[in-house]
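A single chain comes next, written as structure tokens; it is the form predicted alone.
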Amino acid sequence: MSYVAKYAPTTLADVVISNNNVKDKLAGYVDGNLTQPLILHGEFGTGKTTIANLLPHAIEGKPALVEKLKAVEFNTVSDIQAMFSAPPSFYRLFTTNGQKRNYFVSNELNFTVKAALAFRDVVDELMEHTQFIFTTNNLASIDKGLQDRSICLNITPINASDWIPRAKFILKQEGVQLKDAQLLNFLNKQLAVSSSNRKLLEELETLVWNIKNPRTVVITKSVKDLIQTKSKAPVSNPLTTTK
């Protein structure tokens, strides 16, 4: 397993956050202080949608039912009639599963005027129940109506500092161990490169292999400096050795 998939996050906590306002606002939420619309932007592989899929749970304190939405469903005003023209009055006035609130993610959402007109009223009239989450890459292409009934967090990309702790839980499940030092050296390296959480795992998960297979691949100098021998002698590489 991959370990993007082996150690994508599995509760809010579990997510690397660097920006201390989108750590006091996710909290408000939390809390039940905040309700309104919540929308979240920013580069591509931030960890919107994994905090988008996991808020709902965070919020309710056990597994939440979260109706998921395809910008696909809101191009006319009719695809939000059919939407929400049968549970309106319902999710106004309760919520399912015995839950606090009910609960609407959905990713990269595309309105005509007309329907973005429509997803407004929507949005008022269950706002008092229903919890809205949006992500996007582009803020701008978003209703500036929705906006203004939104809390807008820019989920910015993680310090390399920030990952540390993360980082070494995972080295930890794998058996290997770095110095905090070589370590904050290689999440430089990488986040410098691309700031991608995706990227990340899958450069560690290289790392890794190599570090645990020193002599069978050709390793970097990068990579090479990070690895700690028990043997002062150099590491022999078959691929580069010359008899």
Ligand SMILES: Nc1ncnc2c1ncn2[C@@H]1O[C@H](COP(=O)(O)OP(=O)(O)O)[C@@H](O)[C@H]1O
Contents of the next structure:
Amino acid sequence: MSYVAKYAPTTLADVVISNNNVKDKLAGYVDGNLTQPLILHGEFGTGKTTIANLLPHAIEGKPALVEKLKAVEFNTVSDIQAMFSAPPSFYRLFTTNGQKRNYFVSNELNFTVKAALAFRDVVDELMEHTQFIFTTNNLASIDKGLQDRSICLNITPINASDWIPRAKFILKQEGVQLKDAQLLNFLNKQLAVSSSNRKLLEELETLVWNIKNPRTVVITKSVKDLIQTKSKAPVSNPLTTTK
Ligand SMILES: Nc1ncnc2c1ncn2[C@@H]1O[C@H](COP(=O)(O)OP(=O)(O)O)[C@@H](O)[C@H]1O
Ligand SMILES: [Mg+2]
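Let's compare: the form predicted alone is above, so bring in the form predicted together with this ligand.
All chains and molecules follow, beginning with the one already shown.
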């Protein structure tokens, strides 16, 4: 199993977060102080979908029933009504599973202008008992009226030093030891190349593999050395060489 799947956070506490505003706002939802629809936006691989999937459990304090809205285009009012598995009045009045709230999680939803207007009404009607969580790479693509009703949270890239505890946990699970300075160096370099934590886990997997298979690294290196030595040898051109 790839590290991206193997070490995907299983609770909100596992999610590495550097930004204090993000931490505070998520804590607000968990405490029940914030109930507005939540829009998580930001670069690829920063943890938006992960947070959206884990937040309901954190709010409920137990596994939560979540309705996932499929990433499809909504064009009409009836498209919007059809996405709920019960009539809107149900979500206005009741919650399922003995939960504090109902949950709708949707990744990368697209609305036509007309459907977006209808969705604003749905949100207003259901908000009291229903927590909407949206994720997007492009905040501008989300209806302004929906943004206005929501808390828009920019899931920003993580600092290398904040990754250290989780990276150390992963290395320990894999039975590999690395000095903090070396690990920090690796994390700094990788996060400079890409802010994606998905990419970071892939590179960490390669690093662990290389540490566990040192002979392969040596062989690769010696082959490289060989090639370089060869190319460094002076080449004489028989056509231009004067005697
Ligand atoms: N903040 C994070 N902390 C720990 N792991 C993360 C984090 N963000 C992403 N990951 C890893 O990267 C994978 C992809 O993240 P995802 O939440 O799908 O990103 P996004 O939705 O922002 O594109 C996750 O399954 C997890 O393994
Ligand atoms: Mg996502």
